[in-house]
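Here you get one chain, nothing else, as structure tokens; it is the form predicted on its own.
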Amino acid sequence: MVNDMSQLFWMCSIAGFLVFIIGIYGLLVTFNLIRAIIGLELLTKSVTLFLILAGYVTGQTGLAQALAITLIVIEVVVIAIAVGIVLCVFRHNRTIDAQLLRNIKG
């Protein structure tokens, strides 16, 4: 039983770390604003996974669940605002390439 818990912990830790690395890669490498939002989404999902994992390990699953739900609500608001900003940028400039938006003055 203990071996199964340890194996589950390491599998979730590795999965969370991989999702975190993919999210960082998505934010740093791309100039597409939609891909950057997806990278941000992956980062927050990995943080949520780590919160749940930490609550499971420490035995405080109630606190971890409350923090995870709070993080999910905040994440939805941030992503909705970011998508709204990207839509306004696209309507105004007809592009979602961040490199082309650097030269805008006004």
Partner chain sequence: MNANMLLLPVIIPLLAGILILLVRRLRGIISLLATGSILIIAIALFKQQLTYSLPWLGFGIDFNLRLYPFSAFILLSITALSFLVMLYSCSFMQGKNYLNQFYAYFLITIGLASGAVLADNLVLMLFFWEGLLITLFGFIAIGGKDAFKTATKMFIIVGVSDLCMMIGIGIVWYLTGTMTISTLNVPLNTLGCTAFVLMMIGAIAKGGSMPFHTWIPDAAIDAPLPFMAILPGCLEKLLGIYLLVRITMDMFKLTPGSLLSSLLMIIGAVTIVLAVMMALIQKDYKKLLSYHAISQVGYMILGIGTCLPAGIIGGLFHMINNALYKNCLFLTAGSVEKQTGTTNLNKLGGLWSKMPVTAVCFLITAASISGVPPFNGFFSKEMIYGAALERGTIFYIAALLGSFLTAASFLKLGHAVYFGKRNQENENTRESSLPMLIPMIVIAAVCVFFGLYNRFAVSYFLEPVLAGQEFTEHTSTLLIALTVIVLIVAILHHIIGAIVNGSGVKAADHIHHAPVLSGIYDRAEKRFFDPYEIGLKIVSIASNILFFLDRAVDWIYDGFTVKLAYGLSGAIKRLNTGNYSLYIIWSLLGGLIILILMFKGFGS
Given for the second form:
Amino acid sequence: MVNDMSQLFWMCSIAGFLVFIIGIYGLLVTFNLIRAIIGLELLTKSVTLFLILAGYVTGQTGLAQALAITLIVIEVVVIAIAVGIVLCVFRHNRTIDAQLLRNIKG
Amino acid sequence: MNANMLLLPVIIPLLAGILILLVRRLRGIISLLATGSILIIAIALFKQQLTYSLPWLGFGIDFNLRLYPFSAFILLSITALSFLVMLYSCSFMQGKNYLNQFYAYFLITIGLASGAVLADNLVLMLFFWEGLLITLFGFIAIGGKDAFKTATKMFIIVGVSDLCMMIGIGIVWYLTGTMTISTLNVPLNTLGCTAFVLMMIGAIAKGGSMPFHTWIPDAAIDAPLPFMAILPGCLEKLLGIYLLVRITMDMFKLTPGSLLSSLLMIIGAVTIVLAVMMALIQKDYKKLLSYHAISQVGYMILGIGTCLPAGIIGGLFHMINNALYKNCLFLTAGSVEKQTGTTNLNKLGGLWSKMPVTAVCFLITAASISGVPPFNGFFSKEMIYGAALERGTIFYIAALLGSFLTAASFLKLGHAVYFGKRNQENENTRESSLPMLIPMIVIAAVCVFFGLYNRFAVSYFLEPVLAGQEFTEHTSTLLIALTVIVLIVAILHHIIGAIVNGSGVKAADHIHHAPVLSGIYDRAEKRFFDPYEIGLKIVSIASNILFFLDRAVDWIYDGFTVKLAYGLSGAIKRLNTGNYSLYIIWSLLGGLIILILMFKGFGS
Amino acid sequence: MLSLFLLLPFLGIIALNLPVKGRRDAAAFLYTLSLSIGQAIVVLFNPGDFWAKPDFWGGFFNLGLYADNLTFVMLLSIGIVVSTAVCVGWQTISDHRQRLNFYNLVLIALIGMNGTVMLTDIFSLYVFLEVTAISSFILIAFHRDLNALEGAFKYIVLSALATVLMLTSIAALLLFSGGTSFAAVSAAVKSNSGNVIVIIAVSLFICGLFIKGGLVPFHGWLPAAYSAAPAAVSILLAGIVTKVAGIYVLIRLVRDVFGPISEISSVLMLVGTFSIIVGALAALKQDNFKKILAYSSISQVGYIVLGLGCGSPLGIAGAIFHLFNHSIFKSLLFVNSAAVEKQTGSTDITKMGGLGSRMPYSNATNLIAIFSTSGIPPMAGFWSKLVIIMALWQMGHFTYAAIAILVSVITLAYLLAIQRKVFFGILPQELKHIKEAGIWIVIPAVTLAIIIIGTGLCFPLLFKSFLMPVSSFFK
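So that was the form predicted on its own. Now I'd like the form predicted in complex with the partner chain, please.
Now the complete complex, all chains and molecules, led by this one.
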């Protein structure tokens, strides 16, 4: 059981890290705003994974679940607002190119 | 007579001066009243010893005034002479400009001079002494547009010497811890000698000896004449020699034969000879008299520098004599100027018949200054000769040479102005008005009086100064004979010179054009030797260098740092491209660096 | 009774959005204004008993609210700045419906901020932080112009990054502690202070807070968001949201939870100094009024963090006082920029000049704010900077103190540049018709200026009674 637990733990943490890195990479590199939002989403999901893992390891599964659900709720609101902003950008210029958002320089 | 009356000679003229500045009328009457009243007070207070004391600023600087025989005597001279000159100038100055300021400066100067004489505290005396700088400046500057430069020159020369005096006073305080003059007794170690030299510079510069004299001939032309009469003529000498005697006798207690006394004697001798040589070639009445004023100070310094009682008494007697006859000489010059409109010797001549009273006064005082017996100048010079001979023959010879040249130049002057051919323009000159004549007559009479009754003068006025010291006459028939021989040689020289060169004015021209001397004279006329001019050149070079340095410092502040800041600002602006991915990368890099720092155990 | 601070805005939101006819925006304005002013006043006259009373619903909703002196300072600042933003919003936003939305969002932000300062649980702290952030996102993009959208998007992206960092850290800390309350986390950190994971967790959390607070090099969103937001929102953002979200949490954590770890102090001082320098330098060559003020914010927040990292109670006291002062004078500066923007229609300072004669109140209050920012006596900014520099000197950090003083000069430089270019100088032709801004902008400006001067003059009195108790609260 301990072996399973630790194996599960390590797999999940590596998976979490992978998701994290994919999320950051996506956010950094893409020129498409929707993909940037997806990147944000991935980041947050990886963090949720970390939270649950932490709860699992220390045995506070109840607390971890509560935290994870709260996090998902907040995340939904943020993503909704972000998508709304991207929608407004689209209404301005009929494109969702991230290079549009580089006006405020210097 | 209580001590509060000591304040009056200081305060009355000051208040009168300020009053004249505020109220434009009744100038003459106010000033005469003021000077007359302090004269009466000075007479009344004579022969008493009073002190008046008031705590003033802290640190031992108190408002101490002290009347003792020496200061009483000087105070009496100041007040008497200023009253006479004030009377003179009421008439002389009519029709000139800036009359208000003239009277105001005159009165304030007298007040300050009285204060300087009476002061018993070094800082208080310094306060009055420096105040004189301002009134002197104003006094010269009202003489006309060109007078401003001379006034500045005076200010700088006298100001620098006053600065030396201040430093000297500072050293004295450091050495003794007290500022009260009557209780000072400064030891003569190296620091004390430095203090002495510095204060001596202040005193003799005030008196107008070389090398601080260069402003006086300039002022002679630019400033109004009563200024020349009262200030370089008598007040400055009185104050300067007063201070010199006090520092030599009371404060530092110089001994005969010491290095410092030799220094004084050398300065005195050099001043005598050089100044009178310059006086010889002058073509202007006032300038000639001013060079003589410088030369006579040399006699006083020489006398005091001997540190023998005879010499000091001689110097003091010469001081009061000089005050009298120099004053009168300037007054005669003013009288001539007012009546003829010029002081150029080439244009004057033959005024004997037109201005007899002036001419007689001139004769008497010129004889006094040349040392002709039985006038007062003869007796004071004899005392100085005796003391100087005892200290060194070279000094005696220098003094005698000075006498010779003085006589020669006054013969020239008298011949040029009062005898000889009269100029066409001066046909209509008349004698000066009575207010101008009275002071001249009074002073000339006192000169005669002091000459005939010199014993009385010395014992009544001067001996109490040297309280307690023995005074013996050093004159001998040899000295008197030598003096008379020199005078006769001077007269002969003049007659020969006048015949050879044409007129009285040119009587001394052969000295002027003598081989070596003519070069020196030319350069002196061009102010080559003037320390003031040399100083100005050095100052302008120094200020150029400093200006250059200042520009460099300015560039660092204004140019360099501003450009640096703007450059950095531009760099930061360029880093900010507006791309949010870049911001994320910055954040992650920052986080990484912070992690590394946290792990290295950074900070303590 | 502390939950009233959270409850009243919440009830307000519900009430205002009922489908009732009439000028709901006026009602919203009055309600929000009175709520925020009430908050400020209530905090000033602080009946201690009142706050200690348990909430009227007993143990049912145990929110775990706690208020100490630091909280009161923050509540006071929040009240003042929100009331200012509300007044300016009334003047600058013209449409009724927009105004109603605006006040609703402000109320949400108010809930978020009040909650942040009063809670004693890390995760709840994070939740209310997000509530504030959400309302800020929408507020920035309020008028939906492209620049505002850009600013909002950048804020979202970086805020999400901050979220990720903070939550990772909470997850890591959860490995060691039994819960997320301050007490539990504090115990965990203190007992495991050498552990690699704990150190990583602490640093990540602090990095997240740096992003929220706008310190260099985590500041990328700040100039864009501050300058693109509408006038009233800039006031809100600059005055209080950044401070509460970033700096208050930092103070609370560093002081109470993580304890005085020396590496944190050094990191704080380094980042603080870096922010001071970069913020001031970048502000020198800007043309946009609000961007200059944004970089100035970065610089001043650097001062706060520098004082915080100093490691002595005096430093923390100075930091908290500077936080309060910064809210006030930065809000005042942004109010004036709102006035200028409303009257002239642009924020480009090269096109302005000589407005001082037409807008005397803005001119005078701007001058007061500038003096306070650069630290000129007797304004309040001088005292707080003095305390910070004194604390640095006492602890021996001479270079940092020297840099702080030197950059004050640069601060003065760019602020005076604003004053000169905007208010002094010659009035250009096209601006001849300018009048003073509306009364709802002038009144907050004057009030804030009076507060600055009052705090500055009364500082010696305030020091003993107000500041020292705030800072010396090491648990």
